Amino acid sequence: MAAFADLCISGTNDKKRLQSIIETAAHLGYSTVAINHLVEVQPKKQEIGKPKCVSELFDHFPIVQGRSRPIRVLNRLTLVVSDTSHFRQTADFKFYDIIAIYPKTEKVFHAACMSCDVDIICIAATEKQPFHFKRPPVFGAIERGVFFEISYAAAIKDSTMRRYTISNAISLMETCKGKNVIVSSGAEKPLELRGPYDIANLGLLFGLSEGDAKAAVSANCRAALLHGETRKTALGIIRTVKKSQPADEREDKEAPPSKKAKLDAM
């Protein structure tokens, strides 16, 4: 059974209503959620700060529908930038699980994609995208693990944003050909999450295809954890596996010196 993500659910103040959103996308069948914690990049330098410990909504998390384990919570930071000389890597990263950039003008998505240490590239939900994708930096990111990310909770509220989502959406698939995608809620408030079937659905509609679209709310979804878990090591990150000996090398390692002489005699 896949482990479905959503990592982005709008970050509030308000505790019982965070709680509620957990909630519910447990019961959804979501494994992982990431809080988004918005910030509009000024051209002076400022302050980040680090986000609010997880641990502190729930004394128990809740249970994940159907997978009888609690559900995971991160914390992720989004940076509104509309210039790329805005962009400073702070040390204020490491506290966010995931890095993302809503690049608000072409030249900060060509630097997004090309250069910027970050996981996930937002694409506008809003608006109409102000600027067309072209396929150098879209495979650039591709190349570099970097995910696109499509929120639809905006779909739901207002049929113009739905106009805009669909066809924002269906403009990067036609660049990126639906590799590295991620579809995201972006809910505010419970009302606004969906199943992960219903969203693999509606990534139909969006243009990609249906493992695609399964992919962008699971597997994706995982790829983009691990290359933020990547950029917070600053090298990467090496998985060790116990390989598994024949038994007579086993045997001959266990074997005392007396008895290996007896067989090598033999």
Second form
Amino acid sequence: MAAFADLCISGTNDKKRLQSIIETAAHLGYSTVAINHLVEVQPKKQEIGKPKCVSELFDHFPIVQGRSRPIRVLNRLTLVVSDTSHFRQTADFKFYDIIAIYPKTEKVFHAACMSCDVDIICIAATEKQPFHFKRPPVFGAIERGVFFEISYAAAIKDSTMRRYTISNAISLMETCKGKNVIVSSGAEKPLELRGPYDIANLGLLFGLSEGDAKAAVSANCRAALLHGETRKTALGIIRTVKKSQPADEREDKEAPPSKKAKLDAM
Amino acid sequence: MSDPGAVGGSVTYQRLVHKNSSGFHYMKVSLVFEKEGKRIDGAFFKQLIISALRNVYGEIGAAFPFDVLKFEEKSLTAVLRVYNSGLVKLWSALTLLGSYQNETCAVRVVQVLLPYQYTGGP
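For comparison with the form predicted on its own, provide the form predicted together with the partner chain.
In what comes next, the whole complex appears, and the chain from above leads the way.
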């Protein structure tokens, strides 16, 4: 069974708060968390900047409950994009473990699903999704191994946000049938975090099946992480092809013996 | 549980399928408040859960039976008993509870048990 992961914890400059969130996450049983850096992409300003080094946060990372291993902390970048032309891959991407995109318009959503080199596509939680999820881009994203993310912190804070989150999630499930979905917190406070099994149960409300809901906090998160890792590591592919066999051998294999016999008889 | 029998050095295992015939699930939960040292009693706790259920599911959706079997005021832990059909509803309502009377709080689900695993006492 894959370990649990929460791929979105709001990054703040408040080091103490971040520490307490990560401690809570470890206590709840998450093996991996990612600190989110939200950047609104503007056409002129293209500065993203480096994330803070995660090893500065703790001398000793807290131990994950039930695993006796320290928690893994990663950096994640979320780009809020309102126009396709604003999204440009920059050198700063390599400082982050995961790249996510929050599309504001249908055009950007289409581009994010089909062509952009990202790992996660965020689904709106604080407003009604301004566009409809169409089948071709969603299936394109699933084919490419890009994941859709629903964050639940807003749903805990406010009942109107809860309605938006659930309705957006359900409308996504209508199209993607529960495939390639991850559920993460987006928590700003330790009390906004919930345990992984709670989230697996919450997934049922979002229209996921039991198995998909559990995968949304475990296996799918791992797959998204590995997808992010390949951006840094996989630089080329070597393909080997078997050479064609010598002529005399090929003749023997032309037809199976039983068929040959039949032909002779005719 | 029956013992796995050891036959000629190799251990054979038995698969036990337990159908939850009693129809109940037991949940051990603990309540966490942002401000520490808050004192509440069992009746208040049940009221809190009922209001959480009503917030998420409305009057009709929230009208299913569940019991607070035990409540420890010192540690704010409780044992709840709910019919299998209400488990998902109760659990998700507890998950989505974020505040009560303008105070930030959270419910941590410690354990979810089937009847034969429940031996009393939180």
